[in-house]
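First comes one chain, alone, set out as structure tokens in the form predicted alone.
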Amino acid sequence: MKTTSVRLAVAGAAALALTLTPALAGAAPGRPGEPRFSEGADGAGDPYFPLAGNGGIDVLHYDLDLTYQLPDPAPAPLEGQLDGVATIQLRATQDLDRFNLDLRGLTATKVVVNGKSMRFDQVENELRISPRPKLKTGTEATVEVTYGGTTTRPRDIEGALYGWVTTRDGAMVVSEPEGSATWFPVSDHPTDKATYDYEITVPEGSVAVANGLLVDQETAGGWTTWTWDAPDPMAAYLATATVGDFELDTYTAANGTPIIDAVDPALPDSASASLALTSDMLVFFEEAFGPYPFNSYGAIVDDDSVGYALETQTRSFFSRNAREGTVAHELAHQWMGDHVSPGRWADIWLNEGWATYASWMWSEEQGRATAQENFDDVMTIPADDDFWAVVVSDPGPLCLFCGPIYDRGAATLHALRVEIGDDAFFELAQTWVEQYGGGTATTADFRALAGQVSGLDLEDFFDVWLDTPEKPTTW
């Protein structure tokens, strides 16, 4: 995620991880061999965000029909109006008499399951649905939720803007780590990937930009509906439906990937100039990581700001300025973070370390600082600096986007490259994408695969670089 133009400072040692784990309700008594129905857990079990995601269900597809009334730009605070119908295809992974979806700050008014209205309620982060008949393990269901409410400018656990962020001319929609619940009912954890379709209706003159390919654009009665298709499995935090004053630039990259860039015309040309390098970057990163994994790519460059960029899948988001290093970083994320997503939020270094290292590789390709020089720069940080106090493999929920996750993560990868050699390193990178693409993986998975590909015992190496809150000196 969230790349900024300067290194983030680490304020003290890493925050302690939350350890709350959602509990399943006890199974109802039944006869031997008959279903034992129970409630799905209210979270996916991630220690950092106990209420993110949901137990008992596997979401397969979201069809989001959204209507957004832009805010009046004069008064403060900015508030828009979002009304939606989310049609969700899911599969029960246990015998369910109730299941949850994450929904925060908006109100559900109707829930229909398989064509029948169902009883539901909302508490805190959760929309709780009681299907009748109950759902047996393996059963697929169509869940239609009608909902809506006032949009504002929500903030994440660290105080950064995220989710559906209302702006003067629309909305910036960037949801890492668990902000998608601020704009649609969702199983909001990377382990529950799904495909997406969007119909986003906005006042005529506004542009709605989502993931994937633009299928249709139709204007009637002062409103325009933008239809987008995103058929590749996607973690919810990577979904976007950004609205604003944008000009669309469509072309085909050298590797055959369709590109759709959306740039706010209020910005100077320099703000998006580096997007012209996207085609060359795609070719370069395909050589390192394997074929580009999605049906399209592009960027959103808005004249408002959330203070960071985000690798929204197929359509990376940039606040005000798409700098070259950040463009490379977010594009590399499409392989490392989007196609292969973190199995737990503690594994975030696998996103940010790889994307940062990819930007080092691109710098070297362009004849600027080499990967070795960038590594050496990290290693000049004094041993008593708080930078080295973060445990990269378990940074805590308040340090997901601290500097060491990016720079020490990248340095870990460079040290690994030197340790095992270029051939094994790039075989590891491509095998990682091939083996885990379309799903999620953990630090333990990466460590095991690195040992398998290299044929070396790397446990001490990874203990030093990932698990020890000290500056590495020997490994």
Ligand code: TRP
Contents of the next structure:
Amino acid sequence: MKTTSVRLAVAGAAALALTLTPALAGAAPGRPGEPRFSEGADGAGDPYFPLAGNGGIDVLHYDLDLTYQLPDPAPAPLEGQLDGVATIQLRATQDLDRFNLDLRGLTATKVVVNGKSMRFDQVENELRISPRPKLKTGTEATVEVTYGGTTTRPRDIEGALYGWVTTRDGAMVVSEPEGSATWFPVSDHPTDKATYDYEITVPEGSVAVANGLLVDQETAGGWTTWTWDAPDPMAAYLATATVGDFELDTYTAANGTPIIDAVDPALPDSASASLALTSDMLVFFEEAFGPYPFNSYGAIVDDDSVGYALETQTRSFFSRNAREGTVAHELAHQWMGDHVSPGRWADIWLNEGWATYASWMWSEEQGRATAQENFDDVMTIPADDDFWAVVVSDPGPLCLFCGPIYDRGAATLHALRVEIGDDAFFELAQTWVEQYGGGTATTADFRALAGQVSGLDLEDFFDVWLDTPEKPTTW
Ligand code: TRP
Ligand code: ZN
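Alongside the form predicted alone that was just displayed, please also present the structure of the form predicted in complex with this ligand.
Let's see the whole complex now, leading with the same chain.
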């Protein structure tokens, strides 16, 4: 009784505070209820990458019209010329007199908002746009940015190649975690998903491969324009517009998904032999995670290398080789990472742990090592090994792709499966995808859903597996 009245009093006070806040804040210009214009934040608020993404806007759609060519002869180090018009549909989420997009190493030459030229400038990797008339909360606007410049081979903060990586025959475009700004003006954080269209014009003979379905291919005057349609909401890091010598292979998988593979013909056949398993894998992962979430799938296998593969949405990217375990890993990411994306980069184990666990499941399905055997393998790592010193739920921006994110992440999921049983575990996986698909989720969301689906108190379990920089012994 007493508790109840205390709660009511607290709730009442909170409601009162909420009503009063706008009036108090309104001491500056404008009366209550009238717009109060300010600048959108220069980042989405991710502690690992403070300037990635932007505040005050929600991008709905990117229409990317790109023209790309390599100088002849190719300079050393490699460079390309990229020119673009990005037509961006966005909604203001606050009253804006200025907002930012992320753009790195390229120059904007013109910005048009709702048909009118606007003032803008570029400070470091931020393109700052001052719309007039100003944008009120909830208004939609069309922002057209004309931009371009010289492309290089950019690197992420760990030193790995990423973004628009110039190659001898085009470019490898793989942008995790915040490399999309190296090729288009973007709200470069997973929390701002959008749909995409591409028109990519390259010299005749080159192929441009993006996300989704190929809807048109037209050649005139020595140039080919490749038109791709990617209507499923997508995090910016999963967008690609890879250019090069590619052979396209189109077919329909056993589950009905249209497949478009793009393989560099300079590679030996063995480089893509595992891609033939994609159809069977789609059927297998649909059983585990629910229906495949996108309009298409396929792989890009390039003859240059960034040193890793990436789960670019609907069109996974492979460097030189596509090994079976990696093919399974990137396909599983389409559910775990792409459809359900990390709310913050600290949540990266939800991507890599699931994708690694899925490849363990595939291995077991094929009669090789079981998930339990893979788990046992991880547990042979001695307790004093640095492997156990990473806090999986908060690895820091320099350890997004450290071994433990993958292997301890997968081991966590296997231990969870044993703890709650197969039925609850796969109900959890499918509910996770259903509930958060098309958006983002965090480790806290996962812990809460696991508790809810299993009906068990799993807090100690997750503390031991995710939050403690020590080898789990009891849980
Ligand atoms: N997300 C990729 C995968 O596991 C890996 C990845 C992205 C990566 N960037 C990287 C690995 C940089 C090492 C270094 O499929
Ligand atoms: Zn991965």
